[in-house]
Every structure is written in structure tokens, then in C-alpha cells.
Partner chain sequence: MAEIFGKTPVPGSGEMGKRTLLEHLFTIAALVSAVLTGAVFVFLAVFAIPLIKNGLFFQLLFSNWLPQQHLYGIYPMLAASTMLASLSLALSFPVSLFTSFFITAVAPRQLRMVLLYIVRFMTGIPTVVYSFAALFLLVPLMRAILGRGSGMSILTAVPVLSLLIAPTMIIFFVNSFQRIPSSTILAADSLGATPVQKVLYVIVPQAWPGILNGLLLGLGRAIGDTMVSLMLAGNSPTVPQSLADSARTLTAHIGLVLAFDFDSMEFKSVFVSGLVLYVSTAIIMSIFRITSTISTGRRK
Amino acid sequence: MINKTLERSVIVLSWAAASILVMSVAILLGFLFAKGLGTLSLKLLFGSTPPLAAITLRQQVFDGLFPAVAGTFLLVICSTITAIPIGIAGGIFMAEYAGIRQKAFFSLLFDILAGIPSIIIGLAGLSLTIFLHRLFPGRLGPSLMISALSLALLVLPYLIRSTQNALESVDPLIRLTAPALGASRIQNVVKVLLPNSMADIIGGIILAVGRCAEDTAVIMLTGAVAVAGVPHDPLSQYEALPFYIYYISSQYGSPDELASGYGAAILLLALCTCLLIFAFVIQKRLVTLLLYR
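May I see the structure of the chain on its own, in the form predicted in complex with the partner chain?
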């Protein structure tokens, strides 16, 4: 009798929990779209500047999101380019070369790295800036480069993990074929294992890209500013979409600025969702990776 009641209440509570969850998200996003969908247009990006002149950098956009979008784009490129080689090579080591003890030790370190709040990474980046600035006075400050390096550190554990998981889940039959035919371990890794797990590795990279694009805490300590235009070089400060959303949320000066804040939020959401979907389309084992955020 008690058991029946227990089972019934579990069913009821499960329905309730799932509906609360879905409804909360639906209400928040519905609100966002209701307010912001109307702002989506070319004008949101370029304001009163002719798009062509803006893209070719002949004119700076002052009343549109273009500099923030360009900043986020450059940031993502710089940080993933830095992180990918180290992350993939580290993942190969973890999957193929590390002994049991090494593996346990490194796993713990990478878990810790994955668990560090992003604002700590930002703080580390900031301290590095001050340190470098003392070393080379006047040349280095908070900048795109520092932010990109910090973000690379932030996504490194994902890349290592995704590569490691991808390699370890290659079918043992495939794994054994090449060595049996006389291939060396490195030949096996490069010619067989990597190509066989490429989809999973790319999926991991795409998730890392999404993480770089959405993070706010790191960049607000390391070089994102309110007004910068499109950065001219890696040592410039820059604008970025997430920082713009944060900035506008607290200090919009007019209904127009607030509206472009809603527009920016939808844009960032769309970008991150597309990346996520894309990652899932190319591979399906990603689920565990989502946990490392």
C-alpha cells in the first residue's frame, strides 16, 4: 500500500518536475523572443552605416552590433586555434600513451581545470597581463590576445577529454588491425585511429567554439570593452557579443539600445544553438562532454 503511494507520487512528481523545467525555459526564452524578434534586421548589425563599408572596415559602426560580432568571431578563432593542437595532442597522449597512474593523475588535473570557475581563469589572465606589462612596459595590456589565451585554457580540458573519449571508443577490431599488419603505434594513431574518430573530435571542437563564444566572465576581466570598433590587431581591446549583452542590460541609454540588447541576446543564443546542433549532427557520443562546462 505504502509502496503504491510512493510509486504514484514518483510518477506525479516526475511529470511536475519535467513540466516546471520545460515551462521555465519556455517562458524565459519566449519573453526574450517576444521582445527581441522584431529587432532582427540588417540595421541591428550595421545601424546607419552601409553594410559594405562596415565589412570592408572603411567605416566604423557606432550604432550596430557589427563590431561585437566581429570581436566574438576573432576571439573564437584565436582561442580555438591556440587550444586545438594542444588539446588534441594531449588527448592522444591520454588515450594512447599514458600509463594507468599517469592517466589517473592527469585526469584529476584536467577535471580540476574543467571545474575551475571561468572568472578564475579571467583573474589568471588579468594577473598575467599585469605581469607581462611589468616585464615589457607600455606594450601589453588587456587585449584580444590575452582573452584568447585565457579562453584557450578554459576549453583545453574539453578538447583533451573529447579527443581521449573519441580514441578510446574506436572499435577494438579496427584498433588491432593495423598493428597486426605491422604498423607502428604512431602509424596506427595517425593513419587509423584519428581518421576513425575524426567526427567525434570535431564535435568536441565545435562545443569548445560555443564555449568561447558565450563566455562573459573571462573576457570582462581580460580586454572586452564597451566601445572599440573592429580590433585592428591582437593587442587591441575589442567588443564582444556576450559582454555587449551584459553591458547593455545594466546601462542602456534608450529604448533603442535596450532593443539591440534583446537582438544581441537572440543572436548569441542562435549562434550557440546552431553550433550545438551541428556538433550533434556529426557525432552522437557527445553527451558526456556536455558535463564539462
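Numbering follows the first chain given and starts at 1. Remember, it's a predicted structure, so these values are computed and weren't measured experimentally. The term rigid core refers to the maximal set of C-alpha atoms that superpose within 1.5 Å between the two forms. What changes on going to the form predicted alone:
Only one of I86 and T5 lies in each rigid part of the chain between these two forms; they are split between the two. The two rigid parts differ in orientation between these two forms, with the smaller turned by 17° against the larger.
With the form predicted in complex with the partner chain already on screen, would you show the form predicted alone?
FYI, this one's just the chain on its own, none of its partners or other molecules.
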């Protein structure tokens, strides 16, 4: 009787927690769309610039959010491309090659790095920017490259941990089959362990994509500015939606400007949703390809 009562209590509490979470998200999204849905238009994105001319980069957009959308997209792509190889390699080392003492030391190190506030990562990126600017005067400064490297450092512990946990959770029978047939350790990792854990690894990458897209503190200190246009190279300054939302919410001069901040938040949600859907599709295709090749 006590066990049944406890089980029912846990079920009720679980449903209550899930309901509160769903209601909170629904209220937040409802408020956001109520405030910003009316601002969504081509004018919000491109201002007075013809859309085709803006997309083909023939004209700069100075009164729309297209440069911020493009800057956010490029920032996410550059940071994840930088972090993924290092994160997966670090996870493989932790799961398959590190000894007990090495694993304990690096686990503590990665946990500390994961707990560092993003503003500290931003200050580290700012310090790197100042150092490079003094080393190469007039050539290097706050830029998309520095922001991407800083965000890569921010998400690196999550990628390493997710890769490590994915590899260590592979069934022992699958793990031991290839070595029993004479395969080397690297062959076992590449041909057996990675294909069987790829779904979980890409899940960690998806979380990293979302973290890169929403962070403001890092990019605010390393290269994001209010008006920069679409970046033409990695050493250019850029605009980003999180920075624009922060800037407008703190310094808006009229209700219309504040409403454009809500519209920018909706665009950021849409951009993150598209990136996550794209990553999810890649996950399904890649897992199918690796398991049934």
C-alpha cells in the first residue's frame, strides 16, 4: 500500500512539474508573440533596402535586422565548426584513452570550465583581442573570429562530456566484439563505437548550437556592435540578434523601437528552431548512414 501511494505521489508530482513547465513556456511565448508579432514584416528585416539587393549583398541594410540575422547565423556556424572536432576528440580521449588519474583530473577541469559564467569567457576573449591588437596594430581587433573562438570555448565542456558519456554508454558486448575479432583500438572507436553513439553525440552538438545562438555576454565583449552590416570576413565586426535585443531593451527611445526588440526575439527563436531542425535532420541521416552502410 505504501509503495503504491508513493508511486502515485511521484506520478502526480511529475505531471504537476511538467504542466508548470509547459504553462510557463506557453505564457512566455504568448507574451512575446503578443508584443512582437505585429512587427514581423520585410521592413523589420530589410528596412528601406530592397530584399533582393540585401540578400545578394549589393546594398547594406542600416535600418533592418537582416545584418543581425546573418551575423548570428555566421557566428553559430563558425563557433560550432571550431568546437565540434576538438570536443569529439576530447570526448574520445576521456572515454577510451585516459587513465584513472587523467580522467579524474580532466573531469574536474571540464566541470570547472562548464561552471564558469559566460561573462568570464567574454573577458578572456576581450583580453585575447587586446593582446592581438597590440601584437598586430591595425590588423586584428574585436571581430567575428574572436567571438566564435570564445563561444567555442564556452560550449567545449558540454561537447566533451556528451561525447564521453555517449561512448561509455555503448553496450559492453558491442564494445568488445571488434577487439575480439582483431580490430585495433582506433578501428574499434571509428567503426563501432562512434556509429553506435552518434545520436547522443549529435544531441550534445544540438545543445551547443542553441547555447551559441543565445549568448550575449561573450559577443558583447568580443566583436558585436550595434551597426556593422553583414560581415565580409572573419576579422570583421558584426551584428547579432542577442546583442540587438539587449541594446534595444536597455536604450529604446520609443514604443516602436521596443516592439522591434520583441520582433528580434521572435526572429532569434525562429533562427534557433531552424538550426535545431537542420541539426536533427542531419542526426537522423548520419545515424542511418553509419549504422546501415
